[in-house]
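Just the one chain here, laid out as structure tokens, in the form predicted on its own.
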Amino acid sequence: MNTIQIIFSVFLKEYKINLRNFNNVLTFLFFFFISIFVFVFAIGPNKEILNHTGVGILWALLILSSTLSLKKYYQDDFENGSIIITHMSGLSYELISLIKVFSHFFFIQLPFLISLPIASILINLEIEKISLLLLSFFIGSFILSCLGSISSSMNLLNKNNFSLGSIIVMIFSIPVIIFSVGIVNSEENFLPLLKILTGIAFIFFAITPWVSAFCIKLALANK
């Protein structure tokens, strides 16, 4: 079995696991929309305030909802030994972490992307800004998946405090929120902000496999 076939089989396994646990994704989406309603009722009927702060609220809630999925990122594969079996089949830990990043992006983040137009209506976001929100989230959510890989692999070294991973995601997601919200709220040229956000995505794409693989190896050595 060549490397491409192994990668495909691992990705197919991730697809089956996420399909079997799709109720978890629905729970994350339910939390996301309930949180939106809470903020809408807390702010009140003032549409100008809601329209001005709505994008920032959406991004904050998207990050909070995304952190709910971090515990299952590597933990199950680590405990049942499947991550070692996958490695023994011929894939490096760096490549395994990349597969995990893309599977998290496709099966966790994309459902949020699909639901964003509905969420945008709830916060009274202008129609012309919805496309910019979708574009910024498409790039920003990939960064969140990379951050999730790093923080979850670090959690393997610290089994008693899973909140550490959430803290890491919160801290490093601040630039993502700043530039993503700036893209949507920019009244003139948003391309410079889009290029910066894309650059951040490439940086995390480059470092995530190495950091995650190092943490996984360290966790397995101390298991």
Contents of the next structure:
Amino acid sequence: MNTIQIIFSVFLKEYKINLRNFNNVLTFLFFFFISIFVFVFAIGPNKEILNHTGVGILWALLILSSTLSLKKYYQDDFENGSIIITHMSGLSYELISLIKVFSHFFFIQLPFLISLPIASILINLEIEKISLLLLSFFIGSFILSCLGSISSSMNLLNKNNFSLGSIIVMIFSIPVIIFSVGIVNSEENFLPLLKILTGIAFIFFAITPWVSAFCIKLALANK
Amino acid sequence: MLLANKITYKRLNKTIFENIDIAATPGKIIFIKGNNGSGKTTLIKNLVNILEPSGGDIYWLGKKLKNNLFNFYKSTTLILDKPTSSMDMTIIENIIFWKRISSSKINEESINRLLDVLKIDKYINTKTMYLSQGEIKKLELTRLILEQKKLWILDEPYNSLDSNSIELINDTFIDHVSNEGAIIFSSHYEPNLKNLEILSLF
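Next block: the form predicted in complex with the partner chain, after the form predicted on its own:
Once more the chain from above appears, this time first in line as the rest of the complex follows.
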């Protein structure tokens, strides 16, 4: 009971901080929309090509813009040591990283999910496929949150080269992009692809707490 | 309560400190004295299990610290040299957060009195990022009273404080020790306190 209360209050703190920095999220969204525009203008007025490549572009840009948020993932808590204080209240580092994954998912990825229907108008996506896009992004963005946790915990001691974290995320997100784009573009049966994507999500959900906690401990010891 | 038996810490074949014995029993103030870079912070990190000593053992209530970690954390307040308050939250939000995660039963009246004594009560709804260094440090030190723990471990508690606040902290220390508490703290500045047990690092 007590632990649940502590988890809840840590989550509430994350919510407050993210709400106050909501302009950050808006900037990521703005980046996302502007880059869609850039792509649409670069491709030109040919509707045929846009129909073929639209979903792929959308997914690639989603990954790129969600990597922008990685800088704030653990860095602030790690720099001032409040991650130690949270740990001393009785939460293991594994649990803390799980809370972080969920708060990243709710406060950074869900705004993207909400804005996706508008973005899909820009790339001329058929209306029936929007639900598939939302479904694939719902699962895929959770994987991205897990990956973000891993890469930013690996990068805690690396203060001046932040693009390294984005590279780690992008390498591991290749399977995500393959299966998510496959789900939206599949002609009739998308269920097998969806199952594989969910499987990947569960794999990352299982390994993320351990990897992140190990990296955080290592970083704290070497600070 | 906390017992360190001949702990040694080495990093990259360089010995930071060697054969340190610490026995924090109720009613005792242990002062870790040392120059800059003499390993005060490293010793404190060893004591709270952020770093693992290369030799020697640390015990909490008779059991090894590693096997008894969360019991140890339940009765310890750790004040680091950097302020752990969140810059995006106001003073009172930070305090409520700390109160919740430490499951302390302190009432609102004593929180108000505490803020009043520290003279940060007028900034209660100000975000921490707009406060001065000293005020942030004072906010950090409220955790000592808020969390109501037995053992206090502090790293450089006197940094960026004025002389009045230093007096106040010394009084708080004496008060805590007379209530069967124990304190371990480090500083390069020797405080004006009686019954100090001095541990020198060179």
